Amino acid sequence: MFAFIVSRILQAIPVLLIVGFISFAMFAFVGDPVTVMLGQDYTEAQRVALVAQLGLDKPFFVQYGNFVWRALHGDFGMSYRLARPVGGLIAERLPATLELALSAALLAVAIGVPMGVFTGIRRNAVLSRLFMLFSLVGVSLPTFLIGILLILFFAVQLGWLPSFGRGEVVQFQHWSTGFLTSSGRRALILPAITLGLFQMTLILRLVRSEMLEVMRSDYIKFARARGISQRSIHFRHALGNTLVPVITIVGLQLGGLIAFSIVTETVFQWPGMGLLLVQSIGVADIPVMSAYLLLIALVFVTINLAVDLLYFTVDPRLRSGGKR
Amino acid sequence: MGLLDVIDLTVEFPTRRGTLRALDAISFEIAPGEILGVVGESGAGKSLTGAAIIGLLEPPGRVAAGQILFDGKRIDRLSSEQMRPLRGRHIGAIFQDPLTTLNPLISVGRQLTETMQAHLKLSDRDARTRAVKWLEDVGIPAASERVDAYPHEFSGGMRQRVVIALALCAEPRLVIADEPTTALDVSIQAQIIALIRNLTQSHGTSVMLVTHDMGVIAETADRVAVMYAGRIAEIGPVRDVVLSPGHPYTQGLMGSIPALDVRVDRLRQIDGSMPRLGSIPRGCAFNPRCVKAVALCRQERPDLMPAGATLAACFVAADLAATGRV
Amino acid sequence: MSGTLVGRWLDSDFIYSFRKSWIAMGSALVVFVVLVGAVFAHQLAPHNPFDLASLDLMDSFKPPAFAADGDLSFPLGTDDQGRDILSGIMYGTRISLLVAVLAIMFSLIVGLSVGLVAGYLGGAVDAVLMRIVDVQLTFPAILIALLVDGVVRAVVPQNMQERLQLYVIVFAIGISLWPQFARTVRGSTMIERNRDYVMAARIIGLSGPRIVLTHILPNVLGPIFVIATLNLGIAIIAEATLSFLGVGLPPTEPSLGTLIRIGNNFLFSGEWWITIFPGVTLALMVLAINLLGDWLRDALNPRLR
């Protein structure tokens, strides 16, 4: 098991270099960061200091190589919009796109489930099809409309929530929560369901297809041949299969949970990484696009990694060492 | 009056292009103990009878006519919970493929407790002390150790025998072994088939062994079962299927098997194939691979009529049969 | 001859689901209904939004026909211009379908070409190729277009960027969704290309491109649909983000998107029939894609239904 995670730490080196290139190039091609940084006067000797500085005289890949080494200490340059470190404005926005994105994964995994386990299972109730048109609808509409919706109706019609912000938070060192005070949790109710309602829907449709595949295995039909009782067969022999698919694709999902929150937080005006993001592509502020890019990438190999992990404890065999 | 009876049973697929016959009126009984081979070609209804009788019909496919008694009760009108107890407790069921009949995830030991306390009243221990010594039972090595451990552990052989354990752990009165031998190596199969009779006949239970595999019937089976195209062919005790035949098309399912102790130049074959569901001729299904088909076989559908010792479809055979002239 | 073989189209299994499937005939008919109020904007349209002259402040803000204070003549109302919303929803969702449909376009034929060639080719260029699709595959469409647009936006000069904003977005949206029609393609190609009529293609001499266009290419093209199908509604969604986003087409040429963000203003002021009749539009459509698109995958992959 050792070696596999290894190995799997091994290539996700690639990817992130590639995607490092990527930033890296964005960062040091697209539009002229000395121009942007000087701003309207300077001397020729501040611009040649400046470009020494940024290490813009040295050859490409030398500078790539500053490039990830900076990369790695958090040091992702300067915005263009703020003149602020790119490092210390995403560090700031973290925790709310982080608390945002976790709370939308929990709903959509508690409620995406238990109702893709019932259409698989009943599949011509009437519950069930409801529940499929639902999902229909979740895959619809866009993530924006939703929450548009959703602010009518609570917010401007009923006035239940509140329809833009955070609320109160708290403030832990670096990290700061919305988690622990009442008006942080009101906020968090109609972002977390704009952001989780797609991935819910997703994740019931595909828990749904499954569980139709796996019911018509011969394991299924030889478990009902010996008399094991329907909840036995339906979630023990069955969900369990299911899952070995559905985690990868829930799991690659819930890092698209952390890039669709770029949406989300537009609507609500939520202050996280996605709400800089919009605002940085609108004046081409390059540095934190390329951070971003970087970050995301780093999250998506971090989320497949626990996923190939979280593979060890439900498919035994995969434990006994991959040999079949 | 057999442990199970089938009267008249007919199965059928609704199809938007029309209802398609399956099974045709099929009746036969097994007794007590009593080893009953049922052969045919593939889709000539074998495995759709034993899907019948155990109430695992693929939808849209149902029981449209005829009965099925088990032990004398009706079991055919059965919904799916009433029938739950049955299943594994009464009538049990050995599939085809091992590799794909194991939940991959449940480890054997605990398939197999989880069937038996599924019928019987047995503790964890207990249950776990039985799973054990079935695994001892049907040839596991190491028993105590293996219980544990996942089908993907097993190579193919030894996972049917897990099958046929998980098939008998509650002792059913009969057991349905669908062509189990058929994904298997050649050199196992004879292993497994001996497994399933010494077993069975320990137990006194009764079997319905579905095979195309001729060879295996007239080692194991006590009668044997002819299909064709959804319909009986021919019944009867094995010795008389096997040396006498009545049915035409029996006779030449018997000469296309070799014989050891003969030299023939060339195996004998049926010409033709076995029709469609959608296309089953008039009269005798049989009737245009028959050579000994006359007028009567092209407008009438034979039933099953005394041949000899057997029982056969046809009404050449029952005529030689009448007139003595065999 | 014709007549039989309408007849036998008619009669075919694809023909039957569909007529069976009123799912599917209804989503057709808002697709169709929806299709030719958007083609046919310019004629149907019962004012035209874009122009300046006929605008009157006066109109503005006026709700919907059937409100108590509405205005036959705007069956759905105005805006703060005062232009007639159903007109800008006509206008709007023909800017919205012409982005998706070029985006597609140009997302399949990269797709489609990349998985030719990789598929006909095989190992280091396959490799390397996809390689790339899954890298890319791992992050979602809508931020690879959103990066994309903004790179873009950050190379074109100032003064050319709202002319060719409409390129620009159907670039960022067609680059974002090329992988997956490259690794169908791909994957029936290699199948494709194992089979005996195109050994024989080969043995006969026939060049390599050759192949793949008469041969391989026809045969691929069946599971292309059903993605180009589902993928425009994925395109439609992207380019209506886009816009609302505010990265989008300007409000010069007002998509489906660029109408909600802008009626979103008013939403708190009670104006809500500004956001909301665009928004109906664009999901309404979006929802009869996806089915025609499900129910199409169904129909031709008989083994799930």
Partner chain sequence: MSGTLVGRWLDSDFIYSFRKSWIAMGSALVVFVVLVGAVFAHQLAPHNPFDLASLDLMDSFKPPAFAADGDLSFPLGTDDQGRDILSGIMYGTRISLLVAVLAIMFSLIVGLSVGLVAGYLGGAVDAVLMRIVDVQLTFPAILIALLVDGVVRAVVPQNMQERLQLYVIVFAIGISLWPQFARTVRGSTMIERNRDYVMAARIIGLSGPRIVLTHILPNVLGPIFVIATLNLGIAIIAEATLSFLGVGLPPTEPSLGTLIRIGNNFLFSGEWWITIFPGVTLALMVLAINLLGDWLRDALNPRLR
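Residue numbers count along the first chain shown, from 1. Just so we're clear, the structure is a prediction, and the values are computed from it rather than from any experiment. Here, rigid core means the biggest group of C-alpha atoms that superpose within 1.5 Å across both forms. First, how it differs from the form predicted on its own.
Once the cores line up, the CA of Pro271 ends up less than 2 angstroms apart between these two forms. Remark: with the core as the superposition reference, the CA shift of Tyr292 between these two forms stays below 2 Å. Superposition of the core reveals a Cα shift of 2 Å or more for Gly65 between these two forms.
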The other form holds:
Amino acid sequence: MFAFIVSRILQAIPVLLIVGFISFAMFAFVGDPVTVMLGQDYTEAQRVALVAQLGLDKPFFVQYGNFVWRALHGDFGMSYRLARPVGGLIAERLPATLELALSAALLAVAIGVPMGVFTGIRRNAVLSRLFMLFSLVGVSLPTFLIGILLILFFAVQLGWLPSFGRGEVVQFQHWSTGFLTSSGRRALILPAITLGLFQMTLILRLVRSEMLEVMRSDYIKFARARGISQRSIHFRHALGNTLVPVITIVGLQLGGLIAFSIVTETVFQWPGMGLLLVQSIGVADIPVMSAYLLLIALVFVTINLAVDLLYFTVDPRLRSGGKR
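After the form predicted in complex with its partner chain, can we look at the form predicted on its own?
Here you get just the chain by itself.
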């Protein structure tokens, strides 16, 4: 197990370097951050001095090398837009994004898995057909439209929930959370539903297809012939054998929720990393954009490692294979 973890970490290092290079190369030639920082009225001497201060007068590969070296020490430079350390900005916005992504993932799993199991066991029931119709709607509608419709109905028409913001939060040193306040929990409902609806329908369809395939297998027929209860067959034998692909999808989708929460955070003005990225793109804030993509790559690498480790826990065939 230890050798497996070490090998995966060694494989992740070139991935992070390549992602860092691509992101830095894409953003290095986008826009003019010097003009954004100095405004309209500036002298050529001020421009030359700022370019030298930011290191933009150096060759591209020297700039990239400096970026990697600073990133290894936790320093992602200064934001061109806010003139603040990028690491501090990400640390401020990261709790909001993680809170939203984890809530959406929990909602998707808690609702998607039971619905998938039900539609797989009773595929001809009326309720199963309604679930499948719901999943079709969830897959088809774009995220921004779902968010706008939820705001229109629950915030504007009914006035039950807030339409933007994070609500009141509680601060624990460098970490903030809205779970502990009533306004924070109410503000989280609509963004979490918007972000998690697509993942919910994806999990529903995956669990349903896996359940249908497993229920036709020989060992399920043998279990029925032995007189094992239907509850045990459904939730112990059948569902247990569908968990490996479900874990894969849930793990990758969790990374996707963190990476692609940009639209949801923009619609609801949720103060997370996605909204920070959108604001940074408009002014070519290269350090923030590069640090964001590098952080997302690290999140995906970490989640893939966690998913692989869960395989060993769920699937006994992998553990026996590893021992041999």
